[in-house]
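As a starting point, one isolated chain is supplied in structure tokens, in the form predicted on its own.
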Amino acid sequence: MHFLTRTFSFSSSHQLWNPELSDEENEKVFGLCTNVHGHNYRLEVTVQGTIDPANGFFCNVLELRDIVKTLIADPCEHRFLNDLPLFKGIITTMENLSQVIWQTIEGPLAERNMELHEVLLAETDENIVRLRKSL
């Protein structure tokens, strides 16, 4: 089985809210990024797949960069997440968003015979969160 990964970035601002939370509340869990405050986000995301001996390869990488563009860095490129349609009704957490990045783009993907292995998304070098397809 072979791995490839593509590396995407775009910047955004986001707060760490829960509606149904008091504001001390809110203080209390989520601290300073209860702020408006941004980040550089990297976005690495692997496919799996098998090599056609026909082509070399198991996926297009230029197909693998368009779908996750399209869908997600762009549209995030210098935006408020929360305001977002892509992730309404979520707390803006690196774990929710790359849940919603899994499922947005696993898909579209797959209709290109790439399966989707791994998410990783990094609001700074420092905190990274994996979201892993299980075995």
Given for the second form:
There are 6 protein chains.
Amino acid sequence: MHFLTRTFSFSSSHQLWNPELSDEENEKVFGLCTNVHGHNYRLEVTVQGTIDPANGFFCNVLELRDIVKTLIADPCEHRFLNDLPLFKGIITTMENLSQVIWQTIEGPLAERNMELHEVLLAETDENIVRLRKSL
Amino acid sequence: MHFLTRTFSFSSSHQLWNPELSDEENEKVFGLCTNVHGHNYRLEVTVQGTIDPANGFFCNVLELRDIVKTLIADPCEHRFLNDLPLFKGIITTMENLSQVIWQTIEGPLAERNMELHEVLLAETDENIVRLRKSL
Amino acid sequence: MHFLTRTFSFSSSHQLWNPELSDEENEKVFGLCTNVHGHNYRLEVTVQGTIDPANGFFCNVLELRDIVKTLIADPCEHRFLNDLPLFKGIITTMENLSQVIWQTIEGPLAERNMELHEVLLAETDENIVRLRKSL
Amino acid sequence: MHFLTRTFSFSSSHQLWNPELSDEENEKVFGLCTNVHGHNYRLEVTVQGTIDPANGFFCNVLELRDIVKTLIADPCEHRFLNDLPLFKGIITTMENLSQVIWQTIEGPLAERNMELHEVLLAETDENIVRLRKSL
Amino acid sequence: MHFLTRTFSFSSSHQLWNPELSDEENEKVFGLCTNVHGHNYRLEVTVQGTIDPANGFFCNVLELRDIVKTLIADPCEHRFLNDLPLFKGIITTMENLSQVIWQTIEGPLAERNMELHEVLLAETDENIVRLRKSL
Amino acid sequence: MHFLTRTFSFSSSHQLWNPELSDEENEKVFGLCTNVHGHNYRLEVTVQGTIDPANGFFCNVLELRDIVKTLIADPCEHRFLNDLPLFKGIITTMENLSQVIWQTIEGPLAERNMELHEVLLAETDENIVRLRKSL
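Could the form predicted in complex with another copy of the chain be shown next, to go alongside the form predicted on its own?
Below is the entire complex, every chain and molecule, led by the chain shown above.
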């Protein structure tokens, strides 16, 4: 199996807050993360494919870049993630963010014959979430 | 499938030595590694889970951190690994260390509903061992 | 000359905004940075000294760590920098932040016989500011 | 399952060019990559195995290193990849390079009881290709 | 003193060759580097300045970026450096490249009130050249 | 001014211990560092020079590499630093190690017309010591 990974980054702010909980409960569950803080997020998108003998690529890396940049990296760059329509109604944990990212890019990638295999989202080098298709 | 990875590090010393072999045999099998030397070990622990809608986490990253810190990272920090009760009776290769780490944290993680998926242990950026559950 | 550098990091949000300018002017000068966004800031503090033969250190690295952690890294961690008393009344550019950091830690370091030599503050690996004492 | 990864690097030049296409078509498909340019390639080879109780290794990391160094890293170091016999007749995309690397080292590794699991080839930290055996 | 550093990168090929020497002499002086090979070059440009109270910057980082991108990073990206008009007549060692880069950007930066302090050019993380103004 | 930096690494063990102090005093001054532990040390050696027009180098990087490798990196690799003749009689802090490294390589580099400018020694990315010649 062949996989192609491309890395993106964006510098954004967010806060963890569940509007259905009281202030005290939010504080208890999310601690310091209830404050508006920020990260240089690293996003790695991996697609699966087969090599096209005409050009030696198994997907057009430029199309992959454009789709993720247009739908995710550019809208998130220098923004407060909680305010974005993209993440409306979710708590902006890495787990939820990566799930929305998956749902947002899976279709457009498929239209260009790229099968999404993994979305990796890292707030720091120490905290990493991966959403992966089971093989 | 969702995976959460958290990275730890500890600066420890070790030596490779099989007490059942002669000095010459140890030298032949392990070479320079028979000397007491050291590394800034990098440990990446990955657990598998499903998202809890109440908080957007699929595991409590703080509990993951506490378990691995208490059972592995703290006891190894600034120690000679060959002398630790944790690694008693094994040759302290990355392969054996990662296996003991797996056996040590798998249960406590499971008690907190975290299913261990991968233990990655790296002596340097060039030498990496991964122990992974087959899916 | 001997120098000791210790690295710190904190994940914070900020926005660039000059209250004396109109919205349009702020937009023109600061662009996307007028939005609340965030970074994993990297802070490197370098002090200058001479070796103490009694212990082979030229400063107590633990005291250096405690001073910078207590006065800067902890108060900034998971906060909106524009709201902190520490940065009251300044535009939170890297240049201004590093200047305030210098002024905040120089005295406490001097009391412990550590002469501050450089404050490096990086928003990302691509954007770095250094404030350095001329030798 | 146990995996061992070892990292290699080589500084090489290449260009993307399909001799069956016209100059205009090459330009259109490969753009700037038609020029002779270069990279510090990073190659990560991962093998799968079981631990040998006699030494705590599941493969001899030195044999792994020698095989990949002799067959791939040394012949590629400081060379124009398009001119190497190793890559004769292929377009030197990461996808094709990683496939040839797989075919070249799989047999020699197997002779030493190492089962090849993954070949990762990165031109930069942003562009990564993985060729992986399905489990 | 305040310094601002901005990092750039470009993936280029080059070869070390002195046309005034014989093939044997070139081989003897430059060894493997006589072959056309390549790197992901890292370029760090540092300017010196004083803070403008109106915006908290001591130089306009966007102008710094545009000057270095237009004059250096873009022309070098995906090119054979020995063929570029920019480096005509020089042996493309890091030392010579950094000197030409300094001479090329010093004037345009000065016109925008940025005083060039250091040019750092790295072929790899192991080989780094710095050209620095004496203070 | 031109500077050339070359990076080396070695995986070694050490412990901080002053034989003139009691066990309790050692414990108090050095804490956990009294235990035999280890690091992947990073050593960056920077020399100063002027460009030789015959080859575009201002020093022969291969001679720099050989001197530091032979005198420092190879003898330290996979060793207990406290036991090495090189560091006899010193407490193996980064400060003392870097001073001995400076004294050991300064002469041999000078014989080859390389003027030593800086020795940087890092136990981890967070703890860095620099010994620098005043200009």
